[in-house]
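What follows is a single chain, given as structure tokens, in the form predicted on its own.
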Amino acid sequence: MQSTRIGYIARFISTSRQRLADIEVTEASPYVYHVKLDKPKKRNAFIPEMWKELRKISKDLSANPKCRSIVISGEGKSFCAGIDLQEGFGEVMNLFENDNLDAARKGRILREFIRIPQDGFTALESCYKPIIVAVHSHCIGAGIDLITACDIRLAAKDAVFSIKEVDVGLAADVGTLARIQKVVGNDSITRELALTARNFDAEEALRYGLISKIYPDQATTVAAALEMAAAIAAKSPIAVQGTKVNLNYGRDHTVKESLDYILAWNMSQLNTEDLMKSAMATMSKEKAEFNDV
């Protein structure tokens, strides 16, 4: 099916200037959406309109009955070089050097600044549908709070990663901190890559566990995401949506828990056509057709 775009091009007006918030959505195929960071000048780095319009499209294609699976790339040379600290940190400076605001009032306003892009990641997190995000060339800071929202991280063999918020003066606060090591289970090297923010390739990536596989290049990453968002959006909704709820559950709760939570969630979703059907495709060698969820 030929990619046709369904808009999600954003325009932002600030007070100094006008902001193009470039996030590029398209049907790549059934049931297949696929998500590109589009601002290629800007080498894919976020402003707090990207993670609006992040969160927004994240939500809605939760949402969305005619989507099951999701790709995220980035468009040109880089997929993601962080957070654009001219115009990212501007709004941060101004807050810091206006003497008419007291410490408390400043902090209100900064928490807010740092509560749009953690929900713009978080809604990634929360989407009910599978991300997976392919990975190119730089994915830097930001980049890397993106992809550990993601399910599935897959990576062309020139891409590079760097945790970099200690060289430019702060804790990481958007996401890293708190998923990678949930994603990894390497605290001695997630704490070496923290604090030391030095850059590290994909083969070190895949041995740390942060990706699943290399492929050759950006287009050959790009599409073998697609392909895997395709298979996964052939499967039953039900079951598919079910598994990312009770695997983000299970990996935040003890076995405990996520026993008595997958018990309650399947007592409504084992009652679903999907399962008849899928035996019944799986006894008769053919494929099984779903509704919308």
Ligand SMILES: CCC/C=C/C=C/C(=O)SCCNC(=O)CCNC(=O)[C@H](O)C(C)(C)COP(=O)(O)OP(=O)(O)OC[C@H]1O[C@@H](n2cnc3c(N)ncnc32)[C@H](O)[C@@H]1OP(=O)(O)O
Given for the second form:
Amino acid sequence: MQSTRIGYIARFISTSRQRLADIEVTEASPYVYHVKLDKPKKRNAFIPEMWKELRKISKDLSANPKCRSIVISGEGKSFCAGIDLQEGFGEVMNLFENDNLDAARKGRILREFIRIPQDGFTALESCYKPIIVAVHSHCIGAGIDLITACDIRLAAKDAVFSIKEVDVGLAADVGTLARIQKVVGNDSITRELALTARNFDAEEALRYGLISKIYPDQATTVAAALEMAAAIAAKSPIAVQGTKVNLNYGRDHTVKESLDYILAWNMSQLNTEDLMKSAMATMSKEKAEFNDV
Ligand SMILES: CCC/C=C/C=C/C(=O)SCCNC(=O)CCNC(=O)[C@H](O)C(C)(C)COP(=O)(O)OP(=O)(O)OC[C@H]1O[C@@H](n2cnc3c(N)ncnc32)[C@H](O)[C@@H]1OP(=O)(O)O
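Having looked at the form predicted on its own, could you now put up the form predicted together with the named molecule?
Now the full complex is given, and it begins with the chain already shown.
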């Protein structure tokens, strides 16, 4: 078990490119990893293997001490066109046609089928390292599930978003409906967008609170995301990762519960050399170097 884990870590410590199930992982700069959806001919549409791979990548990077922040972007004309409508539902179609299983047994299989994309995106949320997503052009259906599981969302001017699931006959079940109101805090607009599936552009996404900044094009959006990721990676990893964990916890709990949680968290995490290093660097206006964690 231990050797497998080390094997994964070693793989990511290497600066060489990793290309797995249409997702490319590169070390963009020290401590910054770039995860690129790389299936441009299909507009980065998801199939189950891609979700499984995304989960593995997120878990590996979460455990990798040489990774302190992550950028996700999409290669080609669209950021992500949602689930692959030709291949993504293959298993479900086979299940519908299977007359040997009763409804309850089919339900159990369907539950595991839906869990794969859920776990793929939830792994981004639970990854200790902050994830900045750089969106350009189409961000549809599963694309919105993906970005709402990330920490910071930046977009190019040409970005077009759609919570598209009602148009393909389903309630979005792999993250959007669970997370988007916590991300934007606007119930009426959320319901309008999720119930009509209409497109909305980058300006509207900014007003709505889904994204935090707009850039002129894809290249400048990715460059800005990498720059932001590098700025985060230069800070204390103890402080940064503790901040992500506690922001996630605070979002899902009461103020009292969250205060209690961070008390317990900082009972160990305040015992860090990073505290003194950061304070001294601030006073001397010099850059601090932090040990891996
Ligand atoms: C348990 C499951 C949980 C997950 C649920 C997820 C649900 C969802 O994601 S719902 C949303 C599904 N996606 C869509 O409805 C988008 C479909 N695509 C489009 O509307 C358009 O393709 C798009 C607006 C993205 C781009 O339009 P454009 O005119 O610029 O290009 P096209 O000629 O339409 O497409 C280019 C080639 O890409 C292929 N493609 C695009 N989207 C998908 C897709 N979702 N699945 C599979 N393939 C896709 C398209 O077929 C073209 O291929 P080719 O003809 O071979 O060039």
